[in-house]
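In the form predicted alone, a lone chain appears below as structure tokens.
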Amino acid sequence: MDFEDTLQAARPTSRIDLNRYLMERSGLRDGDHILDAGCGICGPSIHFAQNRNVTIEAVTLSSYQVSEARNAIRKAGLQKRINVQQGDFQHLPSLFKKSNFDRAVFLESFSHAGVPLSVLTGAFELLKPGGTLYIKDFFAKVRADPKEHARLQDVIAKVNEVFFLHTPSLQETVLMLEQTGFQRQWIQPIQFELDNSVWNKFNKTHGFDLYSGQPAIEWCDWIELNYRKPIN
């Protein structure tokens, strides 16, 4: 068992159920023009285009992922519906037209942003008035006890180092979204039963010791955010 074509750690047991869930939670509708920012190998985008009459621009920093995504898109016969390119989603306005998208989705990709405010500002510029931003990702837990908080920070630092991440703070992310001009629709924990088997097997296979030999702790919260660009 591995991530298959959907490179996400927070998932139900079925990959198909996950992609169906993402499609529903992000509110995708027929006719939407969608930005998939940090698209991986386009597993979710392919599912979206197979089940909704949508067009998708997908972007990833990895040339390998672009190649794999294009092969998968071609096999699915979706070349006219999904376009994937290599690029840095921290510089979205240099990659795409402004006010061009109905939806922007960040599916466990926002946590890779070294400059998150730049990412959110770019997404705001690219969305049409009334367009929506959907983020599904993990956010750092907060501990009141100093010793617990210190250990939490040690684990997060290890996670960031191993997976080239910048674990975000939910509070700071919300402030940046509001600063950018987005209007909150909702913020909620993931609404499915989390199956950690894929994630645990991946870490075991690669020998990642995220807890420095100590017992595992819950270091993050899986959260979904849905925000809207105002019409006026």
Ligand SMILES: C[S@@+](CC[C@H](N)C(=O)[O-])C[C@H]1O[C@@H](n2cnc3c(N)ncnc32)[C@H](O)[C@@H]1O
Contents of the next structure:
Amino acid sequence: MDFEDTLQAARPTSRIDLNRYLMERSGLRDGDHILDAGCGICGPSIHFAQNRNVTIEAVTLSSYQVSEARNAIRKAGLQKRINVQQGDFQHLPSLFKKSNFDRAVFLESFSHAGVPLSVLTGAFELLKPGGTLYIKDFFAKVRADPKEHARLQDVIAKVNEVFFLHTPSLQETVLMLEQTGFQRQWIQPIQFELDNSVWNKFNKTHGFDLYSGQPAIEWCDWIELNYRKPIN
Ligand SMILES: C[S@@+](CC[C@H](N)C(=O)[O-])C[C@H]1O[C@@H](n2cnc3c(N)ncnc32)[C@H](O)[C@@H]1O
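Form predicted together with this ligand structure, per the form predicted alone context:
Below: every chain and molecule of the assembly, starting with the one above.
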């Protein structure tokens, strides 16, 4: 068992169930024009386009992923509905037209942003008034006890190093979203039972020792955020 075409750690046992879940939670509707920011090899985008009458612009930093995604899109016959390009979602206004999208989705990609405020500002500009932003990602847990906090920070530093991440703080992300002008629709922990087998196998196969030989700890919360660009 591996990630298949959906490069996400927080997942139920079935990848199809995960993509169906994401499609529902992000509120995708027929007719939507969608930005898939940090699209991987477009597994989720392909699922969305196969199940809703939507058009999608997808962007990833990786040229390898762009080429894999294009092959998969061609195989699925979705070239007219999904366009994928290489680009940095920290510079969205240089890549796409303003007020262009009904939805922007960040599926375990926001946590890669070194400059999250510019990501959110860019997403805001690109959304149409009334358009929505959906983020599914992990956020750093917080511990009051200084010893536990230090251990948590060590694990997060290791995770960041191994996976090229900037594990976000939920509190700071919410402040940035408000500062950007987004209106909160809802924030919730993920609503499915986690199956960690893919994630655990991946770490084992690659010899990643995230806990530096110590017992594993829970270092993150899996959260979904849904925000809206106001109409006026
Ligand atoms: C964990 S993968 C998730 C991929 C995809 N959303 C999925 O669910 O299969 C993170 C993705 O974010 C992309 N990414 C990271 N930083 C990025 C950036 N600054 N601009 C665009 N894409 C980025 C990576 O290339 C990768 O495709």
